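One chain is shown next in structure tokens, namely the form predicted on its own.
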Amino acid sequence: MNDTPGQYPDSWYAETATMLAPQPALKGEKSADLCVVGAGYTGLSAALHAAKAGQSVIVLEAQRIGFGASGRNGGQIGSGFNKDVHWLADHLGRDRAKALWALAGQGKTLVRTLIADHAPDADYRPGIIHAALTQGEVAEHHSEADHLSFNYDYRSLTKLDADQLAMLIGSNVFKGGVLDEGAGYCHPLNLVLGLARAAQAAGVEIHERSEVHKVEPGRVQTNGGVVRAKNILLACNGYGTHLNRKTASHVLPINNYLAVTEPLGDRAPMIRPVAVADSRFVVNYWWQTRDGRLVYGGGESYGRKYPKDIRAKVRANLARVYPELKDVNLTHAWGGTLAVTSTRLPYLAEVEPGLFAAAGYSGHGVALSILCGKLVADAIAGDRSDFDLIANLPTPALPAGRIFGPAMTSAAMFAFSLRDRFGV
């Protein structure tokens, strides 16, 4: 609805990516051990790891490789989940919380390894600052840093006061925060394209412009053909919830927006090359490119259509952090669809025998999606231990059911977003 079919959005990522040639659409009937629906991080990670384990794999993509959130996101490879370890320990127990933290850490390591091996042009750089708007939030961030260091042996967090934070990012809006040097950021489209190259080298067959219309046990159908497979993975995140009712009842698509400034030269505010995410309910996040641009994300919407003026939507958020850049030229602006769950924890499931789904990464998608893709491949190969650890996370169905649940949840999220707008 918001894009030109078969074309990447007019993003800075697409302009600077090392592109792959278009892949042929599916024609006729084929068979494979695994059929993956969606050529993003989840699907290509699953395909790559399954192929390395000796499986035959076919990937079907409705548009282009990385067309969805994998090629449009903020590029941040964050730690943990969208629930902190205190919440996880309180609701799941300390042992499960520690196991989940360790598994999420393996996800970050996996992404760094895949970038080094297959996508060096994704240009991984370490460091994410979590910037807090209130003194109470600063205290929470600092307390969690101490807790992670003492109880989880995670010593990559540096506590920052307001002056230290302002020195690093060139803005005095925040009261303090933490720098996580165990996290990082990258060029997200180059990462997914690198995964595609690696998957193809491992024997994976990828078909673009092959939109899936029907999924049945052992059978996936497009307009051009059919794939018969023992196992199927639905890996479309916010772009494919319609393919399975159970997934649709647990996963809510939402839209998010980014823009990129012109090269800022002497006006470039970031002293240190790190990424930043703030403490708003609708998170603002940004990083500075090597040529001095800001890649800035901010603003959500909960309907189907993007706003008419994405630049204006992002500019308003940018100006709150960097008022001196309120009139800067934004050379690129685009939107994309991600997905959340009711608890903001990822939805990973074998919804029926041989049919897997992974979605709802809720802002932690770069690391968790690539991890979950690997876990699906592991489960198919017979190792379900880590798969089950994620699959057993609480992700209850949206309240009011599949039909009315998305509308009610969207209304609640809009209400929470008003707190950001009015500072309450």
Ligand SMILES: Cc1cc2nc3c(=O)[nH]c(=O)nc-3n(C[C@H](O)[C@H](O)[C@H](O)COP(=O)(O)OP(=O)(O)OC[C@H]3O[C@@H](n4cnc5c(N)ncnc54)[C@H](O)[C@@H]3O)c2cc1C
Given for the second form:
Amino acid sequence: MNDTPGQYPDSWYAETATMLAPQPALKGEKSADLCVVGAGYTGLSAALHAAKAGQSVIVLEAQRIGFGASGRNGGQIGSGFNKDVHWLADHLGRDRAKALWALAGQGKTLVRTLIADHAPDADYRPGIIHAALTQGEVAEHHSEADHLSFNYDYRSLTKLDADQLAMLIGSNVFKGGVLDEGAGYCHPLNLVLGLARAAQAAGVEIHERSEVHKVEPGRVQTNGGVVRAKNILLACNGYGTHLNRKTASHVLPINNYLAVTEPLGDRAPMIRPVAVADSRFVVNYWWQTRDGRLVYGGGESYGRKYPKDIRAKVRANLARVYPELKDVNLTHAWGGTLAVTSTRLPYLAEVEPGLFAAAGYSGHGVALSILCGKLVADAIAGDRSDFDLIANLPTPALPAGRIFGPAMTSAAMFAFSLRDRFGV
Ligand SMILES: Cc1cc2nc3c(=O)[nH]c(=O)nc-3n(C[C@H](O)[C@H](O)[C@H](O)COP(=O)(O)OP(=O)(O)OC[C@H]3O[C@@H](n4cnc5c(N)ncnc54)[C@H](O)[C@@H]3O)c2cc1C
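Starting from the form predicted on its own shown above, please give the structure in the form predicted together with the named molecule.
Every chain and every other molecule in the complex is listed next, the one we just looked at coming first.
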């Protein structure tokens, strides 16, 4: 609805990416050990790891490789989950919280390794600053840094006061925060395209313009053909929740928006190359490109349609952090759809024997989707220990979408956002 079918959005990423030639659509009947639906990080990570383990794999993508959130996101490879370790320890116990924190750490390492091996043009750079708008939030960040250092052996966080933060990012609206050197950021579309190249080199067959209409255990159908496979992975995240009712009841699509400034020259505000995420409920996040542009994300919406003027939506957020840039030329602006769960923890499941689903990373998807794709490949190869750790996370179903359809889903999403925002 918001995009031209088969075309990447008009993003700075698409303009600067090392593109792949179009891949042929699926025609006729084929078979494979694993059929993956969706060529984003989840699907391509699963495909790559399964192929490396000796499986034959076919990936079916409705549009282009990386057309979804994987080719449009803020590129931030954050630590942990959307819920902090206190929440995890309180709800799941300290041992599971520790195991989950370690597993999420492996996810970050996996992404860094994949970039180094297969997508050097994704240009990984370390450092995410979490910038807090209130003194209370600064205190929370600082105490979390101590807690992670003492109890989780995570020593990559540096506490920042207001002046140190202002000096690094060139904005004085924040009261302080932390710099996470164990997190980082990259060019997201180059990352997903690099994964696709690596998957193909490992023997994976990828078909673009091959929208899947029907999935049943062992069989996947597009307009042009059928794939029979012992195992199937639904890796559509916010773009294909309708394919499976059970998955649809656990994840909700949400839209988020980004814009990129012209090269800012002397006006470029950040003195250290670093990404930033702030403490607003709808997080603002940004980083500076090597040619001095700001890639700025801020603003979300519920429902199917993007707002008419995405530039205006992002500009309003950008101007709150950098008022001097309120009239800057935004050369690119685009939206994308991600998915969240009721607890903001990932949904990973074998919904029926041989039919897997992975989605709902709730804004932590760059690291967690690539991790979960690998965990599906591991599970198919017979190692389910880490798969089960994520699959057993609480992500209670949200019945509105399944029962009432898309209109009610939007209403449910909105109500859900208010509940989250005001803690009711
Ligand atoms: C604007 C924005 C900013 C974000 N910023 C960050 C960030 O900075 N850090 C972070 O960690 N996360 C971020 N995220 C989230 C992150 O991008 C996602 O969690 C992650 O990319 C999900 O990857 P995926 O492969 O599961 O899904 P996607 O990348 O969305 O891929 C799903 C694919 O499935 C395809 N598909 C759908 N239906 C079908 C069908 N029927 N048949 C065949 N193919 C189908 C789609 O075309 C799409 O290519 C952001 C998301 C958005 C939208």
